[in-house]
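Just one chain follows, in the form predicted on its own, and it is written as structure tokens.
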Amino acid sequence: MRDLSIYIHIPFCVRKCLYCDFLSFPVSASGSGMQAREMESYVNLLEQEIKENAEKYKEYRVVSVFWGGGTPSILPAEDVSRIMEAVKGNYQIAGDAEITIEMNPGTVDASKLRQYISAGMNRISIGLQSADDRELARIGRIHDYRDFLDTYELAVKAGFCNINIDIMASLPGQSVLSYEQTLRTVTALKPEHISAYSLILEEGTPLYEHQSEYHFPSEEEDREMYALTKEYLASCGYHRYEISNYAKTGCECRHNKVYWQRGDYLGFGLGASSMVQNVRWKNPDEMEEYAVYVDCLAGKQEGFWVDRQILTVQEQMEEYMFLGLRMMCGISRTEFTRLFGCRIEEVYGEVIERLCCQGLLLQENDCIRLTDRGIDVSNYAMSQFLFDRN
């Protein structure tokens, strides 16, 4: 029986953050009027898509489910439970499956959190980003630090014992000292997992379009924050297992590791991506097209086709390298040979030797991984494993 992971996309949020380029759009937190009907319609489509796909995956065992968005916790808890029932009723769920839901502070209460646990969720991810209220306001977050703390305390009281907190560096107006204070504040809570990202200005977002109006940390300050993250989180007992992710022992995010290790995953919902046995496809990202797509799955309509890309062996090798090297454990020579039927040196020998000479790559027995210096220039190092670098 093959392992399978499931991603569920909820595109709704209270308000888009100024840096956000995800497939999401704001709705009323109260879910009134037309917006409530839109969410109800979406939940119906999502439930139908989950059920219509099930027959093809009877021989798979689901090892993780991840609810992302948007803000999944904006949905009524009854809808979340209903969708989870569709998953559990149509797929084989491993007894120790990791089931995660993302949430923003202030979008849950004690009752909703208890319902999540009843629905089978055992991991939550809370988007804090910063413990400084001024920094939160500058990036358009819907909450302040007190809202976050209330949400965190409610989650712990409800019984969640596997919690991730998202934080961000290089925010407008942020200093090394204020970022260090965020690190200290978050680690004092002793969550099981911390995701620490640097802000990326994405074209088309308000923050990108108005960046001249903000003061951003310098490159030197950005490097200081990056180094501080590694050193301080290590001193607090969090081991770095991926470029931007830190965890207590045994609390690595199983779902995200599926992506980095090229496991099989199904994406349900608007714009969700899937990859199963080296075939990749993506759902429509317009609501009307998504509705037609789901109707086609159910046999109610004909003629809608989602493009499927069958990955070539070269594309599989490229992904194996540049995704696997995101992890601190690196990639395995033995696994490469098992997957592709040849030694890694036959394909990448010259690249590996050159990056080792540059101090960016390290070989240790069966393992090949990035050095600290290699992680600092990871985009360059990983790009060297693309067959067509021109």
Given for the second form:
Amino acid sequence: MRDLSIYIHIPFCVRKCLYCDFLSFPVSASGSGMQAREMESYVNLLEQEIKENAEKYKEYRVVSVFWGGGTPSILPAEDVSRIMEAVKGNYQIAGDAEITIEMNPGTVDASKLRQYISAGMNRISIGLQSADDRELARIGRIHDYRDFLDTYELAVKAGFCNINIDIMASLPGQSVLSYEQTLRTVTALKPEHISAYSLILEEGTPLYEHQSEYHFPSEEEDREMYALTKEYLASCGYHRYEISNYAKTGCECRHNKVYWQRGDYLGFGLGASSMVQNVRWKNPDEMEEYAVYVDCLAGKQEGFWVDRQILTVQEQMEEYMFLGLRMMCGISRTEFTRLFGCRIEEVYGEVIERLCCQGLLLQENDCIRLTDRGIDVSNYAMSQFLFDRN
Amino acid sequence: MAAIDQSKIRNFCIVAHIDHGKSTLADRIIEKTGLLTSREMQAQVLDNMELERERGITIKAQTVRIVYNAKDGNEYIFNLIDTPGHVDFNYEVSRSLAACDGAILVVDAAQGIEAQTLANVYLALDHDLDVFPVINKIDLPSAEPERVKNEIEDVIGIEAQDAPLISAKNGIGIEEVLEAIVEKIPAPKGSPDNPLQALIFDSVYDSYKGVIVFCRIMEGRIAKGTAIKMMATGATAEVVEVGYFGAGQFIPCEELSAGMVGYLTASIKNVKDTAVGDTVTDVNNPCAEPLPGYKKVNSMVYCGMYPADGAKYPDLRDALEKLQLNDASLNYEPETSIALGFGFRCGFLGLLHLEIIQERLEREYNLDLVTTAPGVIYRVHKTDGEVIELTNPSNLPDPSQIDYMEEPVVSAEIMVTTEFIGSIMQLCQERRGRYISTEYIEASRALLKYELPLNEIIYDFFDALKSRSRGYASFDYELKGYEESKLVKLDILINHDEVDALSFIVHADSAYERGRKMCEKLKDEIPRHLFEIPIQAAVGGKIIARETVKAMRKDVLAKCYGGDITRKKKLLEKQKEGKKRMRQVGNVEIPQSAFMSVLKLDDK
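With the form predicted on its own already on screen, would you show the form predicted in complex with the partner chain?
Up next: the whole complex, starting with the chain shown before.
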């Protein structure tokens, strides 16, 4: 029986943050009549999609479920429970499955959190980004630090004992000092997991379009924040297991690791990505198309996929390398040989040697991994494992 | 077809300052003569190169034959030869004028005489052409036809009181122009019974017909089967076809005789056999001597052109060969660069000409090019008495062997409204100009005369001129000669390696400034590497400017969009793709755009 992970996409949020380019649409927290109906019909589609796929994946065992968005916690708790029932009722769920839901401060109350627990959630991920209220306001977050703390305390009280906090460096107006303060504040709460990202200006976002109006940390400062993250979190007992992810021992996010280790996963919902047995595809990212897609599934026809791609062996190798190297433990030679039937040197000998010479890659027994320097310039290092196309 | 009465032929061209409406008038003339219906007219019939339409300028001389039924009841044959309007293409103008007997001078009713109006009229008068003026754009609110008429009479000294007042754009006054062509342009001279004497004024290459030679028959006649000889090259061939120019097409006919303009194709093996300016004669009944031809203008600007993909070198060579067929003013010879590999050193009439050739190579021949900084031809006088014409800075001899160097200087005429005289004079001063004189054309307009080193005007002088006069200044120049000058070779070192393709010659006084700008520019162009890269400018081994491309320290993509690996991979692919368009010099990868960045070292 193969392992399977499930991703559930909720493309709604209270308000788009100024840096966000994820697939998400703002709906007001109270939910006007029309928006409530919109969410309602989305949840119906989602439930149907989950059910219609069940037959195909009955030989799989679900080891993780991840609710991402958007802000999944914006949904009424009943809807979340309903979807969870659909998952549990139609798929085989491993007894120790990791079930995570993302949330933003201020979108949950005690009762909602209790319902999550009863629905089977055992992990939450809270988007804090910064402990400095001015920084939060500048990037268009809907909450302040106080709201976060309330949510965090409610979650602990509700019984969650596996919590992630997202933080961001290189925010406009952020200083090394204020970032360090965020790190201190967050670690003082002793969450099990911390995701620390650098802000990336994505084209089309308000922050990108108006970047000249903001004061961003200098390259030196950005660099210092980056170094500080590694050192400070290590000193607090968080080990870095992936480029941007830190965890207490045993609390690594299993769902995330599935992506890096190329496990099978199904994405449900608008624009969600899937990969099962080396076939990748995406769901439509327009609501009307998504509805048609789910309808096709219901009619037992093959639905239409976006960018469906049967990965060639070369593409599988590329992915194995550039995804695997995101993990601090790197990739395994024997695993490579087991998967592809040849020694890694036959394919990547020259690249590995070059990157080792440049001090970006390290070989230890069976393992090949990025050095600290290699992690710093990981885009460069990883791009070296792509084959020339022609 | 009955023999054409020579007295009913008019061979003429239209000359004007750029944008005064030359091509539009040409279109209207073609339209009015009934050769084409309005529906058939493309926006501008004569500018048939894609590039010409886009830029709104005429690059190649174009020719068309039309039939006009005049008010006197006779049918006239017009051969209209359109000419380029940009200063770079004076040579092309010259070629076209040699095939004409008269010229229409188009002057904008609002702008009046401009620098190129003068230059082109003088060229036409030099060729003994009869010139008559027309005043265009009379429907503009700012039109002042009377003032412009007086200006033409005062400045050029040709009769202008009865000049047709027209609007080519709106078709006003075109009949009058047609009648004036009949009246004022002389019929061609020459006799069909004399030995053949025909001037080659252009040629194009056609993949089916081979070389198509454009010629003006001065004496004699030519037909299919005539055994011909090119008097300068000595090549002989048998004529396969003769004909005349329809709108955008070649229309075969039985014979071309004295006074006519047309084309011929022949069993010409080598394209180089048909030199523009050469005289064609009949092998069996040769003329006594060739036509004087006309002054061949030499290339003024040189640069290196390299295929971005080294394997495309033969393609580039073939493309240049074909372009040269249509453009005798293009020169090229093979060269090699340490940084760029195999390529060609190409000579052009000016920077616009360079840009146009570059664009044509890229569009019409699908070549991806790397172009080095353009330069002029310097004369290097060596201590042993030898004189070198230097077109590639890399070939500059060791300073110890150089006695002195000379650079080309041009006589420039700038027409400007008086309010901008100050800022234009300042610009000329900055460009090492030598002031000659100011002539007032009227109270508010003056003609500034300067002598300027050519290398100061080939980059961005025209743009600077326009920006400092709010677009009102116009400019023309001609080569005056060579003058001794304090010149040095500026070398660029990247990560301590000299990059030959980035070297250029510069006046010693501007070396520091240019070196500094160059380093700054390259700093922006060269992406970060895993190590630090010094960029240095040096003169004679002495470093005069330095910038540093810092080492790439962080290049991490943190996010993973909910398992959307495809998006992540696309980013990595883009990064890798970018690398491919780089040139490796030592262990530094230089983007191809860096080699052209020197073109944009303007003062802002």
